[in-house]
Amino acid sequence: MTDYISRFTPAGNLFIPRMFQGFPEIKEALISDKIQAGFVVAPLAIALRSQGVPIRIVYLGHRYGSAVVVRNDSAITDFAQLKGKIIAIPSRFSDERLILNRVIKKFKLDVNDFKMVEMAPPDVAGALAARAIDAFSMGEPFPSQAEMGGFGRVLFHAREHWPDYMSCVLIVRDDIIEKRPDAVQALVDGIARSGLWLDDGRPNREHAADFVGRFYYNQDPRLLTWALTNPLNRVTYTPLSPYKPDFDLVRDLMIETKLLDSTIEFHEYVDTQFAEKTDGLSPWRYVPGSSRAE
């Protein structure tokens, strides 16, 4: 979120949000210049750049917020017990797939011991409840949806096996970075200040869940509140600067899992100039119910 959604910033920039149902559609929209920036998962952003798509990662969307979920009535209490089971993932180019591979390696198991199936995130809760799958590895709010529905139980959160885990990243087309760096900086600054505001306590998160659920995502605010507050660090919004060690780890896991044919260096797909200018920013001064943030 940024305070600039669908209205002009003091500098005259206008950011118009568009919702997509899947990452392939975002890719095509970026290539065709129908959108100039977007949030995608980190492995997909790296893969796009390696394929020649003219984009760069300039910031993160959040950290953590992914989990492996099993049925609430399942006897599974340990990851190794998922051997031979069906686990849904959002995409082969997802952090949620990489976290599974990382844990498989940690438990000295083989990836072929597990049946991973790609499934659209909105479908996984229903599939788990219907016993069509045994588990899923997904980002929020789908783990929360399963928990709230009483049929899902978090086996582990990504942070338990992946310190400093990243999820979505902000990508921007190269031509926009070159021609409109001021607009990119305004967007990054807005996201940075929103992150600081969200991490400033439960009341801010509860208000954000209510506002976004009703006006932007058409989701039950109670679900978003659960995802943002149960516990408060379930998803974090600071720090959001892209750090080389974090991305080197993702890239190496992608090579290991054959998502990349060759290596690609941090400076080839990340532009840190905008994140570097967010140091010293303060949270939005905003009281829930007021008409604007400053």
Given for the second form:
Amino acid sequence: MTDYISRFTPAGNLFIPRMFQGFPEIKEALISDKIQAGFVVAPLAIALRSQGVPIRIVYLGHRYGSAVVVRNDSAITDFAQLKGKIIAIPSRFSDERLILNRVIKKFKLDVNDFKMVEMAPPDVAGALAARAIDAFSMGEPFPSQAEMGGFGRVLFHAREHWPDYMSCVLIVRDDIIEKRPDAVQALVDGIARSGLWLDDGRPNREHAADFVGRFYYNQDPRLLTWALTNPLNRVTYTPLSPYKPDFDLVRDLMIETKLLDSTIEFHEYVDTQFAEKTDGLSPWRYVPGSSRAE
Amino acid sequence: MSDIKRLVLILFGWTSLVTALHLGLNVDWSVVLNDRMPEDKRKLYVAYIPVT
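Since the one above is the form predicted alone, can you give the form predicted in complex with its partner chain too?
Now the full complex is given, and it begins with the chain already shown.
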């Protein structure tokens, strides 16, 4: 989003987006300095930092946009009915796993009754259709893909059990924060302005679905249109500043589920200096044109 | 033109064509050029996966 729109700004694009198919590959690329920043799920970012990887969370990618999906023809209408079933998650270190733990706890169920398997996000819809799994907990557009394909049904959206839910966060290597704070600020500002632009109404979202689907995700734009507009608040892009209570909750759930063996404080893994400067920014002045972007 | 000369020319042409296609289709020139910039002028590589 930010990359596409900033191409039309006088400053031009300031970074090169690189698509990966899974979070482990992003982690390795960050450690080896092949990439300097990236979007990963929040628990993975916290775990990386606690393991000594020199990165910090500087901003969020979005809020909400994750759902638990079951097969359309299954009789499952209640979370407890997933006992004994196979549920795919993107990573042990993901909010999509933590939301399951949260709901399991809420319904006073036993986590050992659920079989969670890690699966690359692009594979889950196919696995559900092929009956290799019974459900998945994943970010958009994969719940939308299952719904559009007619073989999946949303059991619940993350927002129903986790107010202010967040999933992907922007992490940046420490050396870049130290040596090139202006570049990091430009990136964060661009994401903030993209978020404001996206939350400015349906035409912007439809236009974004078109160019992101074709030029970045290599997905059918109709799929992203579904994910971004059905309903409009299915995924939200404001506010994206990292708030301590949100991260304390994630960290505590990580300790509870043994993803972390010791506590780590907010200021140790989040750098708020860039987010603090986004107050007062305005949406990109980019007018959505025809349904097909150039 | 001898057969040997003709064969060498064909091989040279074929190799040049495949090399040119490879450089055009498989090499990300934005990355190559960016990596040659001074460190403080380089664009940042930002990773994402095709999820919201």
